[in-house]
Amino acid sequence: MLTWRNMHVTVRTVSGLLNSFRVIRSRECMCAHGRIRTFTTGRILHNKFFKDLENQFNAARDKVADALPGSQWSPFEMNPNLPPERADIVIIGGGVIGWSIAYWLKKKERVRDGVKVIVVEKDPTYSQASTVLSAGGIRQQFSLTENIQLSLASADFMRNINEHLGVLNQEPVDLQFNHSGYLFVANESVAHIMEENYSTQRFAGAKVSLLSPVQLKEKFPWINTEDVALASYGMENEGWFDPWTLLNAFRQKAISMGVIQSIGEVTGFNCTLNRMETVDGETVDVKRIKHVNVRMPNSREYQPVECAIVVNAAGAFSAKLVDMMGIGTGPKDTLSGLALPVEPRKRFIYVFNCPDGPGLDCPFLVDYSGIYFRREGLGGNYITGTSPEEDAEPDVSNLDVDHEFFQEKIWPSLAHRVPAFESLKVTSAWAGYYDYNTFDQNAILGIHPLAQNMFFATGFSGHGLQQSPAAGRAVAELILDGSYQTLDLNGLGFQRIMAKEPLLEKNIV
């Protein structure tokens, strides 16, 4: 212990600049305490002390040099993860929709770095992201022309994905696309709706065929067709793929093009306010965002980001951003009371094994009862799920899985449609969120009339992943061109909500 006391006294007798190292040195000693007490007071420890002391003097000299005029030294520690103070466009939400918009904004810019884009995502692990927790399907079997066109355009994008999202010196993008198609099965009561949808789909360019019960049984002998009146099968551009691969491909490509990724949570906005009067005589406050406040993870530190345009691509929690702005809080049935009708809805996906189940020809089957299933890889593995009844929506405060839901609501219908599924075993399960549009279960694209510079891309109600390439392009067109250039998606704007004219989609899975 004599050496330790001598060292302590020596350090204390050094005057001036070295005093600033007393705390640092004491920490080092505390960390090294277990090692020091195992040595005797000898030459090795003596030499080590003087070597450490010399290193401290050198560090002090360098610090003084850094503090001289013209150096880069600052008395304040800067967080390197803070987003920039200014940007042209801030996209809130780093899911597949947000990154698709970012990619298309950079793709459409007329000069390199002409548009400065930031994507803010609060969950860098994507552990609760709707994108990666989805079933990964893509189809054109919708009832609305807008949805069919969005999915057709997205399928074409995915078919040529490396022409769009390939990055120099990186491995080619492989979505692991399975082209097994979607198969919708209808009973007598809903067969007429399927026929109407089929006409709309064919007119829009989708490759779909109708199958009678006999034709269905011939094509898929493992299906029970006793109560089937009609089936609809997608022959092209339908199937499933890996959601994470598509999300990551958009992200990597956008970053390679200059998009800035910021990990943090948006906690508020600084807005200007203009009080205006509508043609009906209603006084409303129209807001324009000047700054987006981004808080760093696990910290109270935040960065106000000055910007011209904000994109709300926050998915299931996009309405929270609107609430922060105080929009939609006015009286019901008024413009000031026009809220964003999007909320999180929890959906369960179960993985099960059935060695005697359908083989490689298994499509993504959607039964009229509401259940769906598809093959998951090889070895008799499948995934399945269904939407609950409106009055039985599960708690959205967590992503816990209700295993009784499978036993009571899913398995009976599975076993009825595919008798081999009488003998199956659930091997795992997870839950994810839909950004559910309670108004009409369709995407909301464009500007809210009371938020001048916030563009919305939300409310997809379960089909955002498959429509993300075309939806991202559409929003980029609205921002940079002022109108849609490729697909006419004006029907998906806020106007229908203001007019109380829902654009209902009949084929929600």
Second form
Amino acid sequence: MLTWRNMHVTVRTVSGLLNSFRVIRSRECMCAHGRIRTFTTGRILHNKFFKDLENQFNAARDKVADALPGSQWSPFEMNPNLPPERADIVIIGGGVIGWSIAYWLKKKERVRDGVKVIVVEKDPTYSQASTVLSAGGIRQQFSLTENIQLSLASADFMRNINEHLGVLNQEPVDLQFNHSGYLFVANESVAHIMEENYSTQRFAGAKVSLLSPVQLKEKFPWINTEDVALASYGMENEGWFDPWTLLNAFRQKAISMGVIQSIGEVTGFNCTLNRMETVDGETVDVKRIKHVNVRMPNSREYQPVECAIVVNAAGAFSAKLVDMMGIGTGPKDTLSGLALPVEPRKRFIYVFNCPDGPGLDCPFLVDYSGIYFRREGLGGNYITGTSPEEDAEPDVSNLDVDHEFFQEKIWPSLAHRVPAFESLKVTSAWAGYYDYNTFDQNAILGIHPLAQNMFFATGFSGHGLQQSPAAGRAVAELILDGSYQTLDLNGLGFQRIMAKEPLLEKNIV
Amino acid sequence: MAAPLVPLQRFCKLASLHVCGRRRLWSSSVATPPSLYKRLLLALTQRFYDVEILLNWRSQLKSQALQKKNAYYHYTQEHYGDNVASAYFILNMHGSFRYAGQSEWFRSDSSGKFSWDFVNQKDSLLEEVDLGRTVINQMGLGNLVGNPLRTLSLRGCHEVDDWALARLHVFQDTLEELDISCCPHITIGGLAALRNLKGLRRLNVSSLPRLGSPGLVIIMLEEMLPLCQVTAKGYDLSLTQLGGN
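To complete the pair, please output the form predicted in complex with its partner chain; the form predicted on its own was given just before.
Zooming out: every chain and molecule, the one shown earlier first.
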């Protein structure tokens, strides 16, 4: 407590809790040297004295608050960054899919705090996450009805995004959505596929129109329509937006609804094993996850989180989690050899500047040769990329950019399609991972037969961002309602992988 | 809903968990400090769950009322046809319209009353529609689809945003004049959606507060729609000095 010694204090004005009053105190007492000293202190020392008084008062008040029941004090030193010891649902992966699932789980719970959801993300800077490195496009021009429906539902979500993800007292969400549409350009050999896809898309509700080469040239005079047979153009709900904004909007809304974010890496699972025999006489181990071991960054400390359901939304790194469980290690063509066919594939995006390029009407153009480009901003910048050949896949151990790839594979096709791009200057480039589904390049949603409580939401192969709101809702329905309620996505489950019937998407970019 | 009537006091620590990033008080694009009433509401929201829930309900009810106003006039469309449904919708929104081949404008007066003559004109097609300063949004535009509009005014509509502009492609063959000035929610992304309106001759994009670089945007619009005359007032297009000299 305070010791009042040798202080003659005059209080003039006091800030803080006390009202201003005038007090003159003088104290004379014996000090160590036997002299009596009284002195008047200046104004600064007055304020310091009372600030000190205030601090001491606050400290005393905090101590009392800690001692009373209901406080957070505990005699054991706990790492505050550890995730809680138990939760209902642990979502592994803090990208746009993971946070979308977390948001929809909280949206669909019927009672406040009905489900305790934790999202575990190993890299809070998102330096290697596919979400933020994506080109950010959304389209409905797919050949598979499920994909079209997912994209359409996601566009509807983004249309009213403030109704869904608006947090009271925060700024409204601005996705910076550019409604420029996608333009697919086909030559004679693939024109018939485009026509089939067109009828599927119209039937599913997408607003697409087909253009002949003459109409194409009229609409976009800067395109070279020499070898073009048909073009497919999206009129509504297509374009590109800012992925980071969507991710943050999901995250902030989910956290405001009570989802717990945990920064850490999943290093293992504790499972119970049930040895069962299939109809064909094969012995399989059916596993049920009991604990998820979450290790803190730069530390060996880990927390085993006891949980009921685990969601694998780890994107390009989903297969690691499945290996940790020991699934898919059996002989091929058996149930125990059914691994998750998702692997990371590196894709490059190059930013270039071309002052004479197409203007505000530039859509997200996808050529039949595989290259794509879109406008970025208003300064004549564009971003472009393409998928490499199957046998020339770049190394996935790092995210270094291969500039030769642009010179050899992209520039010739770009210049052929848009003559103005013959003179351009590459200003920047980056690389990101696709969570590539090697089986059929479509999403995998649902449960693995050998992992009873792990739900998968991965393998989107480049469409994760545009399908994230609808895919999150679908997985939340699977978890909380037991089956799909709004969109029937049973075709995207593990059944097709077990039966070896690929659901091929003919419009991969 | 647990403990409905007793206001639950929230711990400030819990409330701080819900704050991600900088919290702004009911921020809008206008940088005026919020009034005392708003500050009081914010303080109460941060301390009491009940106030937060009530305010959430209030904003949900407002947006539901807006959606109701903009709903598709299915009943009218079924019984009277598309044209009457569109006309009825416009009059209910306090807008006005003119039929093709006639020079008389149908509008409602200040108290919302209007004459019902339009019901008899089932086959007349709408040519000019003025929905300025109404609460029409992208859903409401679905009521106007199917009319060969030549003039559309959405001046000063607070609910018209980029998605509404994206729906205008249905008028791409007939629309000649479009007025979207003073709409606070339109950005460059929505203006890119106007690329489909190749028949547009007059476009008014004055006073759009969310355009970052209006001079550049106007030039790009003129480039995108070469036959269109773009009017853009209300911007400060003077060249700003960069750095020293």
